[in-house]
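The data below hold one chain only, encoded as structure tokens and taken in the form predicted on its own.
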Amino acid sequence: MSNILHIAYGTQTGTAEELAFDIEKQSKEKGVDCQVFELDDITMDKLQNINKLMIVTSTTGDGEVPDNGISFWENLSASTELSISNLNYGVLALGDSSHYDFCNAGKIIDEKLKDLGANRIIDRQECDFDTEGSMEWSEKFLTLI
């Protein structure tokens, strides 16, 4: 079992994984021992093994997940079955608000963690069109892992 904070993120403009890097500085900065991964680093198995979760994603098109994502959104998505009641996370969610399906690729893979055992430990963040509250938001998220 992991005791590692795993920061993935879900990027298409870099947004996401520049926010990842950042909040990876302010976690070491507080001791805290963490990697950074791509979505799509992150397999089913692994995450079984993981027990703390930070995804930062931003949304693309008509609400997908981002590119370096959509694989992990598909496993994670057909699973009925995976064993993360261990799994202590957290989404911080990035959009743009004019669009219908605002922060939807965030949204939906925390539903998906939340339906499968896996414990929100904090709200969902969603970011409007910048990453305004994220910093505060990951620096909540470290005092609760």
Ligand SMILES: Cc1cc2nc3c(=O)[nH]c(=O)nc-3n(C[C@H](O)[C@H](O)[C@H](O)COP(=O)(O)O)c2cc1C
Given for the second form:
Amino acid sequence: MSNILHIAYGTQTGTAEELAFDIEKQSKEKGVDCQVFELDDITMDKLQNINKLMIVTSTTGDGEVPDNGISFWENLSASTELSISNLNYGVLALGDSSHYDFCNAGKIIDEKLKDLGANRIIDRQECDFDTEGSMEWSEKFLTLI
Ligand SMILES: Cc1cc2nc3c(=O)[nH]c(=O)nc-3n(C[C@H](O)[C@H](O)[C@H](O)COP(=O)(O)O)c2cc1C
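Now that you have shown the form predicted on its own, what about the form predicted in complex with the named molecule?
Full complex below, order starting with the chain above.
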């Protein structure tokens, strides 16, 4: 079981990636051991062997998960049982409310993790168009993890 905070980003045009690395810096400054991953690097095996996860994901297309998170989402959504009761997580969702499915990728991942029995330690943050409020949210997340 890994105690390292995994910061996993799903991005289409780089915003969530940049944010994930900003949060990595913030975490390290606060003495929280962490590592950044692309969402697709989080296999279902890995998911069952970590206990701290922050997901930072945008939404693309019509409410879709970004390209570098598609396999993660396919595997997660197809799962009916995972041993993730030790997994503490939070989701930071980037989107744009002028689109029909605002922050949908963050929403479906957040809800599926919860349904599978993981512990949501903080309510999902939804950022409209920019990343306002995200560093305050991650600061709070870091006090709860
Ligand atoms: C082609 C395109 C499709 C998008 N579709 C959605 C969407 O369906 N829902 C939403 O909330 N935001 C949508 N967005 C907004 C992005 O999620 C938002 O701009 C985000 O900050 C981009 O982050 P990224 O650079 O990490 O991909 C879309 C943006 C683009 C360019």
